[in-house]
Each structure stands twice: as C-alpha cells, then as structure tokens.
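Presented below, as structure tokens, is a lone chain in the form predicted alone.
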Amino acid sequence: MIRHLLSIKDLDPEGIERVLATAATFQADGPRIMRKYPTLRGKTVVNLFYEASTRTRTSFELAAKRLSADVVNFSVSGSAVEKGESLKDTAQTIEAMGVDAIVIRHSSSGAPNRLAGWVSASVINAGDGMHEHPTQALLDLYTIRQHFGSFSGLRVAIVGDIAHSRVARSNVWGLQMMGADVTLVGPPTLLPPRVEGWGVETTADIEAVLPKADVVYLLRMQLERGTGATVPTLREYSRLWGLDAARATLLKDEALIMHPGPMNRGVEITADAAELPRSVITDQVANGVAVRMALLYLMLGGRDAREEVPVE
C-alpha cells in the first residue's frame, strides 16, 4: 500500500478497489461500525487541522479509534501557530513525538506535500486549499458503488462552485479513473481556468443534464472564499443551478443526490430535495468512517481485514 495519500492520483484503480473492498468488510454488519479492532494498537494518529472541520476530523478520529490507535487532535486555536510557529516547525515537533500518521487539512494548496517531505510518518491529505480532498472522493466512490455496483458508463453531474472546490477535483479524477463520465455544471464564473484539460463536458444548463445523470453531486457555495461575488445573487444562483424537489423530478428513478456537506440549504439544495429518498447525503457521512478506517488499516496495518478479529 502507498505510504502517503496526497492526491487521489496516488492510487491506481486497483488501489481504489482495495480501499473500497476493505471498507465494505468493516461495514459488513451495517453502516454503523460498533466493533473495535486491535490492528493499530500502539500506533498514534495526529489530526492536524488548520481549517475548521466537523465531518472530516470526527470521521478520522472515529476511524482511528475503531482500529485501537491513539489519536491526538491538533487545532490552530490555542496552539503555537497563533504565536507564529510555521508548518515546518510544527511538523518537526510532531515528528519528535514519534507519531505514525498525520492527517492534515490546510488552507494552502500543496501543504500536505511539503509536510510529507519533513516527516517519516505517513501523511494523509484531508483537504488542501483549492487542490484536493482524496478521502472525500474515496467515500463518494464507495457510496456510488453501493448503489450501482460498477462505475463503467455511469454519468455523474457535478454542479456548482467547481473553481474553488477541492472535492470536485478529486472526484473528477477518481470517477474518470474508475470509468465514469463526468459533466461539470454551473455558471462560467465558477468553472476553473483550463477546465478543457480535465477531459470532461461542461454546461450551464442543469435541466438538460439531470434527465441523463445517474448521480447529481451538488457542491457547496464556498462563501468564505468569495464565491458570492461570482454570481449576481445567491437567490439567482439557486434559481438557475440549485436543486429543489420540483427540479429533482427530472432525474431518473434510480439516480442519486449527493453533497459533501456542510449544505447551504436554500442555495445549492433545498431542504425538501436533501430529504428525498434518493438523497444519500447522510450515507456519505456514515461511509466516511468505514473508508477512512480502510485507508488507515491498509497504510499502517497492511493485513487482510477479513482475517481481523474484533475485540468487542
């Protein structure tokens, strides 16, 4: 298994399949993983989060603890970072403590790559700037495969703020790697530069895409990154590119609605659309624990999960 996960491209299709299959083993008894495994007993995982997070940090913490690892949660607030400590200094401090893995989220693209060059521990990218979020892509791939079994020929529409989205980048590359066709939907102001090099279709017409889509993946409008200035108003954005229950009727019966969270309800998706039976948004959250367990298990443990005996 790979030493670091800095990009979804660090995995080939076989590697992705191995992560997904291992996650399914942990989830064999249902989406809520109640058992605890001894695999990573004696290992230490540090969650190094320079940006606020609820889902990702908690998911990694639960995943590590379910594998019996010790977990240290590091946040910028109240740390030496507020006193001017650099990422390299923080990395060297953590390295001196003898940890086994560092899960990092940072506002600067490329920060996990720099960190990986400074430490001997495994580094997992939990989101860096507007670059990538590979574990989100893995849990999304897992969720899609739960429903369709295969990615070959699936049509996935990714809608919204693609320019600022690390989730979009990792998902586009992961989905393409596994054989799905991807269409990016949104206003031209929210498409990234040189998007023609991504190998995807692009359109501003969401209603033309929805009837053909197997999955509609709605992205959060990242207002903290200034995306509100790229559209006339949020109400206008919602009218043209948001998903409500009425617009969702354009989807095929078996199509899925996905969102990485947190949702701006009433902007990219309405409450009624988020709660439709075809919505798998809460499934994504549950699956995130299993997928991150699988990743930590394979990177730090390395055995076949089917041979693992739970301790409770």
Second form
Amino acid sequence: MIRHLLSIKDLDPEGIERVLATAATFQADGPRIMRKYPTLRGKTVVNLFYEASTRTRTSFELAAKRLSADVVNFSVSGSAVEKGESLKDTAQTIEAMGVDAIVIRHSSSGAPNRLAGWVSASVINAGDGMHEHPTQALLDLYTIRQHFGSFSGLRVAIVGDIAHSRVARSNVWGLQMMGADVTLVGPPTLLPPRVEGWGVETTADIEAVLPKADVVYLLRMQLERGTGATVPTLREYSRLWGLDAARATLLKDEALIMHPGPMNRGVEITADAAELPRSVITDQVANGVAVRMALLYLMLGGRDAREEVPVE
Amino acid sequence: MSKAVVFRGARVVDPASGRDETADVRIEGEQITDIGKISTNHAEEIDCAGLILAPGFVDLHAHLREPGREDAETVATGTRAAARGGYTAVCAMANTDPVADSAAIVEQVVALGRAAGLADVYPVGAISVGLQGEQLAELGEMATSSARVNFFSDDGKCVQSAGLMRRALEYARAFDAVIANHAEEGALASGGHMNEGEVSSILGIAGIPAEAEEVILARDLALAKLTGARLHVPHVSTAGTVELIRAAKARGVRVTAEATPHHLALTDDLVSGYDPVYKVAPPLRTRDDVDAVRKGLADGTIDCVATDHAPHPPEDKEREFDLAPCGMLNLETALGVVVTELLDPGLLGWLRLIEAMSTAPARARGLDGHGGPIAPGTPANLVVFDPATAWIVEPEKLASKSKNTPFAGRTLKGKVVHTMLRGRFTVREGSDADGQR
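Go ahead and give the structure of the form predicted together with its partner chain, now that the form predicted alone is out.
Next comes the full complex, and the chain you just saw is listed first.
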C-alpha cells in the first residue's frame, strides 16, 4: 500500500478498489460501525487541522479509534499559521513524539506535500486549499459503487465552484481512473483555467445535463464579493445552477444526488431536493468512517484487504 | 603601483568593438594598456588558452537586501556572489528597508559597495515614496546625489496608476533617467502565486495569467511613446510581452528589456512539488513562453540578461507554497545557465551572449567603464571564463548568504576563472580574491 495519500492519484484503480472493498468489509454488519478492531493498537494518529472542520476531523478520529489507534487532535487556528510556529517546526515537533500517521487539513494547497518531505510518518491529506481532498473522493466513490456496482460508463455531473474546489479535483481524477465520464457544470467563472486539459466535458446548462446524469454532485458555493466575484449574487446562482425538487424531476429514476457538505441549503441545493429519496448525502457521511478505517488499516496495518479483517 | 598583468592567448569577445579573436590583453594599474600580440615585458603572465575574455558582466536587477534584510544578503555577500559570477557592476534594487527612495539611502548603498570593493554597485531608486505607488519619490534628489541614480523602479510592486506612471516617465526625462516597471495588473494577479495555466489548475494554486503582465506593458509602451521617455521592461516572462516589445521597438519607442536566467530556462511544471524555491515574480511560465523569451533574447528584442537575484533565508522559503516569498538566486549561475541553455543549443553566439550579459545592460543604464570596449585607456573591468568545463551547482558552496537557487544539482557549462574590477582581481583562478594583485 502507499506510504502517503496526498492526492487521489497516489492510488491506482486497483488501490482504490482495495480501499473500497476493505471499507465494505467493515460495513458488513451495517453502515454504522459499532465494533472495535485491535488492528492499530499501539499506533498513533495525529489530526493536524489548520482549518476548522467538524465532519472530516470527527470522521478520521472515529475511524482511528474503531481500529484501536491512539488519536491526538492537534488543532491550530488560522492565525497561528501566520504568527506562530512554522509548519516545518510543527512537523518536526510531532515527528519527535513518534507518531505513525499525520492527517492534515490546511488552507494552503500542497501543505501535505511539504509535510511529507519533512516527516517519516505517513501523511494523509484531509483537504488542502484548492488542491485535493482524496478521502472525500474515496467515500464518494464508495457511495456511488454501493448503488451502481461499478463505474464503467457512469455519467457524473459535478456542479458549481469547481475552480476553488479540492473535492472536485479529487473526484474528477478518481472518477476518471475508475472509468466514469465527468461533466463539469457551471458558469465559466467557476471553471478552472485551461480545463480543456482535464478530459471532461463542460457546460453552463444544468438542465441539459440532468436527464443524462447517473449522479449529480453539487459543490458548496461560497460568495466572493467585489470585482473578483465569480457570480453576481447567490440568488442568481441558485436560480441558474441550484438543484431544487422541480429541477430534480429531470433526473433519471435511478440517479443519485450527492453533496460533500456542509450544505448551503437554498443556494446550491434546496432542502426539499436534499431530502429526496435519491439523495445519498447522509450515506456519504456514514461511509466516510468506513472508508477512512479502510485507508488507515491498509496504510498503517500493512495488511491486504483480501485477508480477513481481524475480529476481536 | 602593482605589477602589470598580461592575459595571454584568450579568445577576446568584445561586442562594443566587434572583436572576437585570440589576443593578449595587458593591464596596468586600473586600466587596459594594450591588446593584440604583446610581449610579457615585466608583467605577470596569466595563461588564458581555451578561455574567453570579455567585459565584466553587468546586472541591471539584483536584490542585495541591505539595508533591512541582512539575514538574507548584504552588499558584501551579494557582490561577492556577483564577482564569482563574473560581474563587475550590479544594480541594487530599491525594495530595501528603509526603501531606497531618498538620497540618503542610495548613497549608503553606494558606500557599502565601495567598502566591499567587489563590484561597482549602482542603486536603483524607487519611483514612488515607500514603493506605495501613490506619490512620486524625489527622483531628482537621487539623480543629483553622489549616487547619481538614473534608473528607477518600484521593483516587485507594479505602478498600478496610469497617471502616476505617466508622471514618472515625464519627470524622469528631466534627468534622462530610465523608468522600469514591474508589469503586473493588480486585480488580474490578485491572490496568484504561480503562472495561471494547466499546471496551476491541477495543483489548485491561484494563478497569475500572462495577460496581467501584458496589459500593463501595453499601457506602459503607450505612455513611453506619449512622453518620449525611456522605459525598461524588467524580467520579461511571456511570449506576448516579447511580441509587444518587438512591435514597440519597430515603432521607435525608447524601450529596453531584460530576461532572467530562470525565465530563459525553467517552466511552471517545476512547481508541481510545491517547493517555493520555484516561486518567483513574475512566475515561471510555459515552454512556449520560455521559447519565445529565448528567441527574443537571441534576436535582440530583449536587450539583456538580468538576474533578479533575490536571496531569501531558509525559514522564509521552507514553508507552504502560498505563504513563501518570491525570488531566486542567480548571480553565480547566470553565465552557466545562459551558456548551457542558449549558447550550447545554438540559439545565440558568443558575441551576442556577451552583449546580453555586459554591453547591452551597461548601455541601457549608461554605465561608463562597463560593458567594454576592451581597448587601451579603458578601465580593466573584465571577466575570464572557461566556456567548456561543466560544473554542478551546490547551494552550500555559493557565496550568497541565502541558498535558494532553483538550479541546485544542475550541471552547467561556463565557469568564471578570473574577474577583475578596475585592474584588481575579485576572483582569481576560480577563487575569491580580496581585490589585491
């Protein structure tokens, strides 16, 4: 298995399959994992979060604890980045304490890449700037596979602020690796520069895309103000690119609605659309724990998923 | 009176006189006294077979960091690096602390250069007070000070106001001074940390489009034409900029331009590992841009090579990419990079290379005594280098106080053997010399 997970591209399709298969084993008794496994007893995982995060940090913490690892939460406020200890010094401090994995969330793209160069522990990217969020992509892939069984030929529409989204990047690369077709939907101001090289289709017309999509994946929209604003108002964004229940009727019967959370209800998705039966947004959260368990298990336990998961 | 020196049998490449031939060069005191086939005659003879002798290099753009950031570089360490790179004249940029926007600061920088004695240091004055882009600095006071500043720039800060830029160009004409503007439109570049393109898109780093440089340059060229003033374009980084300069020169606009070793050699894909050693302003661009800048330098559209030598201590560079400062070391590696990347592949010849490293920058700033000609009665500001020997760039061996070279580990051809400032060695046999003979 890989030593670091900095980008979803650190995994190959076989590696992704192995993570997903292992996660499924953990969920054999149901989506919520109640059992505790001894696999990582004696191992230490540090959650190094330079950005506020509830769901991702909690998900990693639960995943590590379910595997009996010791978990330390090392939270740093945004201002400490500017004023306090440098990332390198923090890395070396944590390293000196002897840890096996560092899960890092940081507002700077590439901070996990830098960290990996300074420590011997495994580094897992829990979201860096506008770069990647590979474990989000893994749990999204897992959720999609739960419903469709495979990825080949699936059509996934990712809607919204792709340019600034680490979730979008990891999902695009991950979905492409697994054989899905990706369409990016939004106004050109929200598409990344030179997106032509990404191997995806792009369109501003969500209503043309929805009838063909197997999955519609809505990204969290944030409003920038002033001359750099990417859309005039959130109201206009919501009208043109938001998903409400009426627009959701354009979807095929078996199509899924996904969102990485936290949702801006009424902006990229309305409450009624988020609560449709086809919405798997809460499944994504539940699956996050299983997928992160699988990843920690494979990266730190060094076992292969084909071996049986040890049971206490 | 120190003993005379004869450089024996060097290939003398001197664009100012058009000379490119094997010859001996005799130095007495501070001057060149003879050139041709000459006898040793009470002089120390230095064998230069296989070496090139040229006018000492001139750098229009270096950050010596003093006063203010002596932890990164001082005038003494920066000019030591310059001497090792074959330079005899270095223009020190204005973004010191305090800013070089007054006669007192520019005179101090000159004095520090004289004290070090390793290269002539010519300060660049700020265009605006405190580099703030709001109010003209006292250009006249700097121009008429003992530092005789005739070259002004707000350095990394682009003069955003077209009105201020027009006034600066107009006012500078009173002193026949040159205005150099870092071309980067603030709103287009806002928040950017690297070239905007395929690479930045995948890395998730906010980009600075080539157009941020080109829209300001187009404006500045129009203003240079309007005012009849002399505009200098620092660190050309895009293919579009090369085209704009080419067209402006054809129209008769008084414009000169420089390219840095890194914009001639490196591309934005190097940022892929997020190492800020590759972070620089303007940013490393694409292969197409590098090819256009090379071609522009070769054909003279871009007049000269300037280093934009920008030392930063490790604690500033060993950071997250977006939090690290811009800048790269270049003084000690510029010759090697230009030889390896442009001359070796046949993009330019020795006369044009020496012109770009010495004669053209000296002319752009009117630096008498630098850039040649190599002729009796002129100051002995010279470099002698080995054009063929390959060497590996080892950061820890550089003279600069900082080690942020993007060329670490690279094999370069072209190594300085001797550098001479007004008849005194600053580098001799590849080793630091204290200016004695």
